[in-house]
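Just the one chain here, the form predicted alone, laid out as structure tokens.
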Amino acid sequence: MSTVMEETISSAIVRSFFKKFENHLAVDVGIVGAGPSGLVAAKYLADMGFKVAMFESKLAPGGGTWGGGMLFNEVVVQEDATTILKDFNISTVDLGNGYHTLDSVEMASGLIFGARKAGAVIFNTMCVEDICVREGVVCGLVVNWNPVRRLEMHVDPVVVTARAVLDGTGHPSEIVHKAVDKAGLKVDSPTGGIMGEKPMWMEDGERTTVINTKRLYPGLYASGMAANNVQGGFRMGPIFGGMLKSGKKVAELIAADLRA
């Protein structure tokens, strides 16, 4: 009985994989959390030539774009946000009051498309147990399969070295605890750890979560959601300007310095 049909998938998937991800095991940016400011972040450092590869834990990029606000998919972005959303051809409703409403699933569609087509791979359902540190700079991840973790078998991670890591991992801030509890790194707070995120004020958490995206440590930035954690800033809820602003504002950061 021929089995041709059946060996050239398998091979063809296990082949293909494979390549692409010792393709990345050294990249330039190394992204964790593929939700609205990584995706952005990806897409532009993507553009401007830079190696690019993000390691999302789910089995769906997108982070908390899909549901929307309460399972109701549609979500609201400022005007000054939509031509974000423009480079990634993602489509809005104009409420006429300086803001926009867009379909949560065209969105997260749209940046993980957008970001992907740019040149940035992401692995998905791959996680981030560690960061490497060498002489005062994070230079890498160590990385794992999710179910690994979450069925806690004892098997051992591999590393990809990067020259940038961005956690973009929302909330938690995964990666910059790693940095602060693991590594007793001092990050740029005003305590040099995690402030930890305010309740909900949507207008200042909006506005902080721009001005508290930065670089924390050499080699590590944090954006989006977990930026604002790191820096005590408030939750802002199913408006996601800030979002896609702080995914534009840390591509530069990161591009300038590692063009310097």
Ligand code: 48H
Second form
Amino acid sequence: MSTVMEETISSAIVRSFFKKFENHLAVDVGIVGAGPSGLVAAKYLADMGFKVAMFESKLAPGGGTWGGGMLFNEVVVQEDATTILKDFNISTVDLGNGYHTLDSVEMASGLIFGARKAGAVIFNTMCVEDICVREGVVCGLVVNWNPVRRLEMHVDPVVVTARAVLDGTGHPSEIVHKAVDKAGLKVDSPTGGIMGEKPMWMEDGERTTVINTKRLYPGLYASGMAANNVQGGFRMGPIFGGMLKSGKKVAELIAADLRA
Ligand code: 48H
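Can I have the other form now, the form predicted together with the ligand, not the form predicted alone?
Shown next: the complete complex, the earlier chain at its head.
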């Protein structure tokens, strides 16, 4: 009886996973949440040569992209955001009125593939449950398996240190909540706290998502709906230009700060 193949395959998985994880315990940029804004940021930062690790609590990265609008698996982007999609080799259909449609499955899978191929490593099924703050700088992520969190198991996490932390957790802005509610930090918002997302107004929500994308505290940034929640922006539904442009803007902000 030979179990050589079984032993070889199991050993290959365990060794390669731990090599990858150990190699990403100290990174330039730790991104929490692999939604569209985080994935765009990951690709551009990795393209610029930064070491990027993303932590996504779900099994499938992609965030709110997959379901389109109301599970109709198409999304809309504005003309000026299509250049970002072209960087990922994602196709769109020009409606001729300033808007493009695209298949949400192609968008989700294309963003994931593009970020990964650029060199960003995605750790799926891992959630970030806390942050590290040292001498006035956010400098690390406290990471655990999401099933541990879901099953409320009393298991301690491990820490990934990062020169920059990006909250890409979408509507709840979970990481900025840790910064404000737990660490007591005053972030760069009108009150120093989390303003809370406003109701639907597509035009204003899209306009302000990019403006709302900023460094909130030394070492801490937010993109996409997390940025909107922190600054009190309107929601915008299944239009994704603002998410893509937010990801690109935050990558440029982080890169400039890390190079300074
Ligand atoms: C690890 C976590 C944690 C955690 C959450 O919501 P997302 O798609 O993020 P964005 O902001 O890039 O895109 C928002 C967009 O999808 C959207 O919802 C829009 C446009 N809504 C408009 C409207 O009107 O509703 O993705 C966030 C990701 C998800 O995959 C979460 O599972 C993940 O973050 N996440 N991962 N650790 N603590 N919290």
